[in-house]
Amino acid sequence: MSSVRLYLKYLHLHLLTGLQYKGWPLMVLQVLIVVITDPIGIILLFYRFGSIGEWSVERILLIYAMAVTSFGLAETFCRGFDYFPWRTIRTGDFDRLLLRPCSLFVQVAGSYFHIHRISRVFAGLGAIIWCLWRLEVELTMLHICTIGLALIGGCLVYAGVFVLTSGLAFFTIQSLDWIFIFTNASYQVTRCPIDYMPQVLRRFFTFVMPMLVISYMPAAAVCGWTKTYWLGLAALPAGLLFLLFATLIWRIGVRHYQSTGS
């Protein structure tokens, strides 16, 4: 409980800090206008073509909404390993981090905090509410409890991947340029129906890094494309899972580090 103190005191401490930048609300704004504007594209696709066989725009845009929604999750509340490798890694501020007698874990995550990043969940919120709307989903407890589990299971799976590469900028904190792939770029994976996708893409995404568990297989359980309703409740322990894999790196390279030199 003192850990969980700790890190609400961080988020606390840097919501306020964030809030004396008076530009703070243009800053809000501008990741709201990104997020909405990043689907236009295929948007536009759809409604000049028609929707692909059984693949409407509300299925794909359910989906990626899905996807960016637990990133921006992520991204606001696990800021801190995001940063790590070259914030904290890099100018050596780690080993002050050593000498204090908190938890390890919670200081990285709770070191930086940016409030702009929260618009990404809004958008994100809205956009699957809306899509259900249109694909005209009944709202049940059940449904309601899959989204918010799928949420949070893919909450974990992107901090994970911000630990998993914190664990590895321990060895190495150059080259670390390709874990955007499995940030930023793993997300828009989910722009395309998964019955056109690869075999490669679809069992890479399914079993080494679950994007599909935490966006498609939610949504086809809620919208009834799916009989087995269950796999859509895999989201939580698939999260719950990669993120101990990269809490296990990360402690790996805990115990490796021998300081940084200038």
The other form holds:
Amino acid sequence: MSSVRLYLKYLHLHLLTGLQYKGWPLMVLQVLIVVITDPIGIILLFYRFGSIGEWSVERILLIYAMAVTSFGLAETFCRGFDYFPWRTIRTGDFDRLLLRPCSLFVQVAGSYFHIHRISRVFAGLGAIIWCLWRLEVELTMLHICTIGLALIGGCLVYAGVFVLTSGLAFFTIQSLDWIFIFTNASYQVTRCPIDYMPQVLRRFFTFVMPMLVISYMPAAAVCGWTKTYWLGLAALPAGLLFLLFATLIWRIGVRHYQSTGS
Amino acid sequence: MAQIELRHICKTFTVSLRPEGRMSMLRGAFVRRKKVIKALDDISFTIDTGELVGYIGPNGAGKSTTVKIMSGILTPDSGYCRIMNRIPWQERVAHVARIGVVFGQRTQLWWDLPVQDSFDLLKDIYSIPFTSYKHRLHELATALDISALLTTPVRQLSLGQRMRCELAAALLHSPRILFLDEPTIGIDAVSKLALREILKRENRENGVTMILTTHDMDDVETLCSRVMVIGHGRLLYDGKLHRLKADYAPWRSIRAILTEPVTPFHIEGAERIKAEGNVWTVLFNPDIIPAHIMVERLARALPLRDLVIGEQNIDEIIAKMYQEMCL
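What I would like now is the form predicted in complex with the partner chain, since the data block earlier showed the form predicted alone; can you produce it?
After this comes the whole thing, all chains and molecules, with the earlier chain placed first.
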């Protein structure tokens, strides 16, 4: 419980720091523009050619928005892990964290926080609601729960990605760029209609990194594209599992750091 | 029982070297030669509660590695280390709750926020009860004269002011052991004195054990009763400061200011004479020739205007010691 309190305290301080700089509304706007312009290519394409089979622009956008929102949540609340490989470990700040009698996990997660990152979440949520409205999905309690759980699960998956990256950063700092496949690139994948996705990729993004589990499956369940509704609820357990795995790697990394030093 | 006990601690690091010669950058990207460096080579010592120890040695001698092992950041390759009945790297959280660490070149305060906010966060990190936190903060703020700075953002503080706040931050949770890594580096005289004063007081009143790594010999001289010298990962000297002086600097020095420049000539009893303009520095051994006789001889031979007798500069002693030990 004290960990949660400490984490909130960190967020509070970061919030104060952020507000010290006058430019923060501009930053919010900046992220918003990035988020909105990102899928514009698809939208234009669909606008010109209509839909691909039964894949309308709303469908694609819904799945995409699910992924983006999850990513945004993780990015907002676990920013510290996102920065960890590039900043914290290089500057030696990690030593400082090791000197404090509390969870390293909380300290790293709380080491950076940017309020403007949350605009990605709002943009994503807006897009989800718009898509559901256009697809004429009735918002029952069950559907709302499914989507909520999916977003939490998705947030955990992305948090897992950040934690995993940080764990690997203990072993190699230079060659970590490929990790972007899991972060920024991974939600681009969701823009590709699943029916046209190669089998290999589909398996990869289901069983290795559960991207589709947190975006396509809940969307399919809510919109009634499949008959197996329960698959849509798999997001949370999948996210938990992935995060657990990542935490394991992170632990190994910390141990490695302690035995090798800088 | 000793509060800190290290036995046969060894630690090696592997560093990769870039190949030399032409195209070295290119080859370095693919092939790397590994080199093993012994950072600590069989270090053993014990420190009792309330001791104030100066830990000195040239850069790269292994000072920070030792401190890192003692504070639980690093695991040694071999050896035994027990601090307050705990093995630091095995019970990290319990261990670090009772120690404090000050890095002279790194800050633990939040750059953009008032000092007070950083302290509040530390209160939560160390779970300090509210009343004792208030009391302690007041005590430290008065002693370090930082009450007026608490509402200032850290980025606006001078180095000396920041260092004082830094020390307060490290002492907030009343640690039993304090590690100080070059605490006085680059700060002004007033802050330096304030810093030393509070360190002495903490040590005297609360019995806090302190281990101080520094290059500033004044720090060692004013604070530490015991010094440890480390070089190439080995402990070279461990004992009282005055014994170190007796072994490596048995001489006294007389600074004689003359009315006019005189070219140096030998005076009986003087071990070494250095002349710079109208100032002579004469070294002699007080065990062989008493100081007043040496002064008398100088007064007879030279047109004296003024005279200062002192010990040899401690920096010179250390430099000489490093040299003798081939560092």
